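Have a look below at one chain only, the form predicted alone, in C-alpha cells format.
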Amino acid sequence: MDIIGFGLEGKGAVVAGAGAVPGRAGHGPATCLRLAAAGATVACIDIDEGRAKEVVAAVQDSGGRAFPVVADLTRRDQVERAVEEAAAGLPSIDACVDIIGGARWDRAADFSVEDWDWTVLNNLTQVFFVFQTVGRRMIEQGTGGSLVALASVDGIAAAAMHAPYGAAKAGVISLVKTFSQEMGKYGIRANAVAPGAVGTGNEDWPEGTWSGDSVNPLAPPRTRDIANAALFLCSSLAERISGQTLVVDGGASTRELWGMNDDLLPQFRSGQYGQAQFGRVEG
C-alpha cells in the first residue's frame, strides 16, 4: 500500500506573518512547523527579526528546514524584496501562506478613517501585494503552486464591533476567487482558510470533549486546526481545489437562526409551535 504524502517534500514554502505575536493564537509558527514537517523548506517572513528567528529555531529544533526573512509586507517594495530573498533560499516557491492581520474595535458608526485604513491595509491590501508578487514568481517558474490566505468567519457573517475587519476579510474571500480564475491556467491555486474564534489558541481544550459551549456545536478550533487546513490547501491532496474558503470554526457558523432546541421538539411534533413564534404571521 502506498503511503499518502502531501507532495511537499523538497518543495519551498513562504509564510507571511510567521512569528508568534504575544496574546495571539500563533497561526504563523504552527503553519511553519506543519509545512516543514511535510518536507518543505520554509521562508519565515515577519516584520520583527526576533520573532522570525524564533520560529526558524523552532522548525530547526523539530528537524525541519527554515530561514528568516525580515520585512514589512504592508509595503510593496518590501514585499518584492522579501520574495526575492525567499526565492534565493528556496529550491522553488511552491506554496505561500499569508497569515498577517488584526482587528480594531468600535461601533460601526464610530470607526475612524485611520482605523478603517489600517485594518484594510493589514488584512486585505497586503494579501494582494503578497499574492501578486508570489504569483508572478510562480508563473515564471512554470511549475504551478498554491496561494493561501487566512480570512475569517467574520468575512462571511456579521462582524459586530469590528466592521472594517469583517469587510477586509470578505475582500480576501473574493480575492482568492479572482486569483484562482486568472492563475488557474498556470497551475496556480488560490484558497483561503476562515478560522472561527481561536483566541489565544484553545490549546487547553480537553481532548475528546465536544460541544462544551453555546457557540461551537463541535468544539472550539485550535491553532493546529488552522495550520492543518493551510497545510491541506498547500498540499497535493488539494490539487483540484481552488477559489474556495475552508471554514474551520468548530461548526459555529453552521448554527440555525431560530433558537431551535430539544425542548421545542415535542411542540413541533404536536403541531403546537406556529410560525408566529418565529416573528412571522401567516395570512
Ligand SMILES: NC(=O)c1ccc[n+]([C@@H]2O[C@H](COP(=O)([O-])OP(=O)(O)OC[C@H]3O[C@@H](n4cnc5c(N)ncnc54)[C@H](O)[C@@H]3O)[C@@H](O)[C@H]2O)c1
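Positions refer to the first chain, counted from 1. Keep in mind it's a predicted model, so treat the numbers as computed, not measured. Whichever C-alpha set is largest while still superposing within 1.5 Å between the two forms counts as the rigid core. Compared with the form predicted together with the named molecule:
Once both forms are fitted on their core, a CA shift of 2 Å or more is seen for residue 266 between these two forms.
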Given for the second form:
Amino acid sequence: MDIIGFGLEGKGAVVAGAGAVPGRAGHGPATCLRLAAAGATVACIDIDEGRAKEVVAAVQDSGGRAFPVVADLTRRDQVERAVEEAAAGLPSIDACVDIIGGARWDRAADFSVEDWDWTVLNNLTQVFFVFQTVGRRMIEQGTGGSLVALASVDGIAAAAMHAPYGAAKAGVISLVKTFSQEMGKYGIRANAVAPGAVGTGNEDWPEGTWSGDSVNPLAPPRTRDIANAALFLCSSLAERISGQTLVVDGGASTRELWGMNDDLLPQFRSGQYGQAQFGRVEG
Ligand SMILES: NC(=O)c1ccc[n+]([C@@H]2O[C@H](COP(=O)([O-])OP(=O)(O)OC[C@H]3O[C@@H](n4cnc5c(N)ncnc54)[C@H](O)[C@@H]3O)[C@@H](O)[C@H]2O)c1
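Could you output the structure for the form predicted together with the named molecule, given that the previous block was the form predicted alone?
Then the entire complex follows, led off by the chain already shown.
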C-alpha cells in the first residue's frame, strides 16, 4: 500500500505575510510549518525582517527548509523583487499562500476614504499583485502550481462594522475564480480559504469538546485548521480543485437563518409557529 503524500516533496512554496504578530492568530507561521512538513522549501516573505527571520528559524528548528525575504507586498515593484528573490532560492515555485489582510472598524455610514483604501489595498489589491506575479512565473516554469489566499467568512456573509473588509474579501473570492479560469490551461489552480473567527488562535480549545453554542455548532476553528486547509489546497490531493473557497469555521456559517433551536422545537412541532421570536424596531 502506498502512503498518501501531499506531492510537495522537493517543491517550492512562497508564503506572503509569513510572520507572526503577537496576540494574533499566526496563520503565516502555521502555514509555513505545514508546507515545510510536507517537504516543500518555503520562501517566507514579510514586511518585517525580524518576523520573517523568526518564522524561518521555527521552520528550521522543526527540521524543515526555509529562507526569509523582506518586502512590502502592497507595493507592485516590491512584489516583483520579492518573487525574484524567492524564485532564486527555491527549486521552483509550485505553491503560494497569501496570508496578508486585516480589518479596520467603523459603521458603514462613517468609514473614511483612508480606511476604505487601506483595507482594499491590504486585503485585495496585494493579493492581485502576488497572484499576478507568481502566476506569470508559474506559466514560465510550465509545471503548473497552486495559488491560495486567505479570504474570510465575512466575504460571504455581512461584515457589520467592517464593511470594506467584507467587500475586499468578497473580491478575493471572485479573484480566485478568475485566476482559476484564466490560468487553468497552464495547470495553475487558484483557491481561497475562508476562516471563521479564529481570533487569536483558539489553540487552547480543549480537545474532544464541542461548542454547541449559537455561534459555533462544532467548535471555533484553530490556526492549525486554517493551515491544514491551505496545505490541502496546495497539495496534489486537490489537483482538480480550482476557483473554490474552502470555509473553515466550525460550521458557524451553516447556521439556520430563522433562529430555530431546541427551545422552539415543541412550538413548531405543534404547529404554533409564527413571528413571535423575531424582534421588531418600531418606526
Ligand atoms: N484571525 C481570524 O479570526 C481571521 C478570520 C478570518 C480571516 N483572517 C485572515 O487571516 C489573515 C491574517 O492572519 P493573522 O492575523 O494570523 O496574520 P497577521 O496579520 O498577524 O500577520 C500577517 C503577517 O503579514 C505581514 N504583513 C503585513 N502587511 C504586509 C505587507 N504589506 N507585505 C508583507 N508582509 C506583510 C505582517 O508583518 C505579519 O507578519 C488575514 O488575511 C485575515 O483577514 C483571520
